[in-house]
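Next comes just one chain, in structure tokens: the form predicted alone.
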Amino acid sequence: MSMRSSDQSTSQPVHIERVRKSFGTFTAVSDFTLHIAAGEFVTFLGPSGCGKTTTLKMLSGLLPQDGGEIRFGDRRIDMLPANKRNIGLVFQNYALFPHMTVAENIGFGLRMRHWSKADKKERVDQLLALVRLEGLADRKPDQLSGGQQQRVAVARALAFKPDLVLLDEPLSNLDAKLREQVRLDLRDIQREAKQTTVFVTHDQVEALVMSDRIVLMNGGHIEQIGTPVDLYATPATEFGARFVGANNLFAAKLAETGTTPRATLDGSSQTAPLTSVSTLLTEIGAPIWYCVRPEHIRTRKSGETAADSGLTTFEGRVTDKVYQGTTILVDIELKGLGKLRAERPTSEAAHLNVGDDIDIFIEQAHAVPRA
């Protein structure tokens, strides 16, 4: 069962102007600005410390900015205590109700907002149908499972309709397989409810596999703001290289921008092309990591042939392999350049030992600026 689209959410955008927060000398956040279209799924990625769980509590109400605008569409709303802002929250722990049935627990904000009984039971019923819990109105909290628990916290936040749900990691206490799981719930949930939403999280799957965008923090400030494809594929700065997804990262120099550009390694005397290049970069000579994905090096063995004409080629050993079932993670250290992570399907690298000489064969490469 669908909403109806006369009963969808009425979420806003949301604008973020230059919004800063200091605790005594630390600067938490700084000039924070981000523009969110209404029905829009926005992740703030980032490690511990970075800023992001501040933005949202800046966002709620629950913790006040030193300075900037928070709007939602024409109505600014940061001077406006957390109770007036009509903003759906969901905590780590779901923080539902144990003596409320699950019904209960998802109509508390509308009996709070003085909803009828029977519009109440309306909206109640079609939330249950929304977050695929029809039949278990009537149990409690504790005769759930944690990703029904975490369905429940979810619907409780969409009931009254809000301009804007936030989502403060809501999976962290879920274990791994069951996070899966619900990490594709909580993404089919929001797009069908077309719920403006904020998602905090440390864990770059989480945010890869939900977010229409991206916001990367670090140190308080935005590093990149883009797709999923984008942090994971084009890359602004090394830390995002290094952070969204599993990298291997080489000092280098950009030899050629251009259609063709193009890196000199340091350590090696062959120029090597680059798939795509950090908007940050435009002068020949600047230094780069020039970063290539585990899932695009190929390998195979010294002295066999294989059709990679065309590929900027390597020489390495094989120092370690590690089996993780459809694929293989193989070390190599490459003569000159140092160590490489590459992963291969397990068909094609069952063959490979420790020891073995080995030509590596790059497909994609990516340049961002070195320090």
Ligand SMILES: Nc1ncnc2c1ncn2[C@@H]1O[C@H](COP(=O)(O)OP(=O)(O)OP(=O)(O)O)[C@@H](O)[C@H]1O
The other form holds:
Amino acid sequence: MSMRSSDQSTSQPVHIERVRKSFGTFTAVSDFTLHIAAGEFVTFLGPSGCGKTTTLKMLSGLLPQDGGEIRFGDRRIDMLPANKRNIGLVFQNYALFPHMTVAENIGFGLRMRHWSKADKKERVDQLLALVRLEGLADRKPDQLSGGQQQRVAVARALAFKPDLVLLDEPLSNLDAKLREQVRLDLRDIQREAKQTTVFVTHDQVEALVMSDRIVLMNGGHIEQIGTPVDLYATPATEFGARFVGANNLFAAKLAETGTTPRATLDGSSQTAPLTSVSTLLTEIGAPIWYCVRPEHIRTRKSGETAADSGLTTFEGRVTDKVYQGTTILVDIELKGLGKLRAERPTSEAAHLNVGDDIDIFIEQAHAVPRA
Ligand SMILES: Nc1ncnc2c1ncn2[C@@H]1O[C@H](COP(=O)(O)OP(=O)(O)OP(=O)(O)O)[C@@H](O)[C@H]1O
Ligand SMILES: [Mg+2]
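Please move on to the form predicted in complex with the named molecule, as the form predicted alone is already shown.
Now the full complex is given, and it begins with the chain already shown.
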């Protein structure tokens, strides 16, 4: 068996075309198509049961797909058994070998692939440096913190220069603080190694922080593929608008398209400007959700003057106020339109009280189709 030379690129574009999987009559994944660039970090994001792990298992070969095609570059790999696909795996319970040292754990896949002793030593040292565990090579897993164990698991998955690394919720066993640190570590390690990676999570903040692109999944299908900014600023669907970040949704109709799109809100006679519109929307009169992020709502007590002209104004009353340190959540009942939540810097909203009559100004609004 030949060793892969160390200057060979480990990066491979990955093409997934119309891959699907059913269990009996239940469709777990339908027509999944995605093209991943070499070295890209892609996250599958979606609620529990949406098909993330099932898709990952089909990529890795642990589960046969019902149809479709998977290629690394030009090479079709979905006919190959799991151990011939050259994929590195990290699961939620990253199961290090407890009787092996850190170095032996990292070198395990190299031994299986018959790397020479010298090459193996060089590669393990490289990875220890990459995941910043130099000096801990001879420890056993139970002598490491959770975050350190997690990094050993990542190093083990990267060691044999896989074409693709798959990580299925690898951070969910870590406490909140460590999770925040390790996700940035993991991101840096992936960038430095230029390793094509698919990461799975149901945590939208994790997805926004780590990914080059996010595949938003729902009920076995893809809702949207885009950068973190795409998903947050211009969700394609109602599901995306509700799942990623906080949002206020109002039933409305598209009143104007083009460069100055506008909407007519149900229960209001005035039209309101939109700053962006889902690519799925083109028809005037189409039912939409008028989506407003809490941080895009400015408030002002009735009677106070301010230079907010040009922004859409609605009248309302403060129904609740939640202090969060740097920001304050302000719940507002809008005349004729219902409830809405604003989030403002504390310095700006501290003087508002429950029961106050206020005017609100919408700085940005986005439209998605309404079924
Ligand atoms: N072997 C199986 N037999 C029958 N149904 C299955 C099987 N494996 C998964 N499913 C179903 O397929 C759907 C997708 O499961 P999957 O494990 O891919 O979800 P997930 O997105 O990874 O969720 P989670 O965030 O909870 O891990 C679920 O409804 C699940 O119950
Ligand atoms: Mg899963």
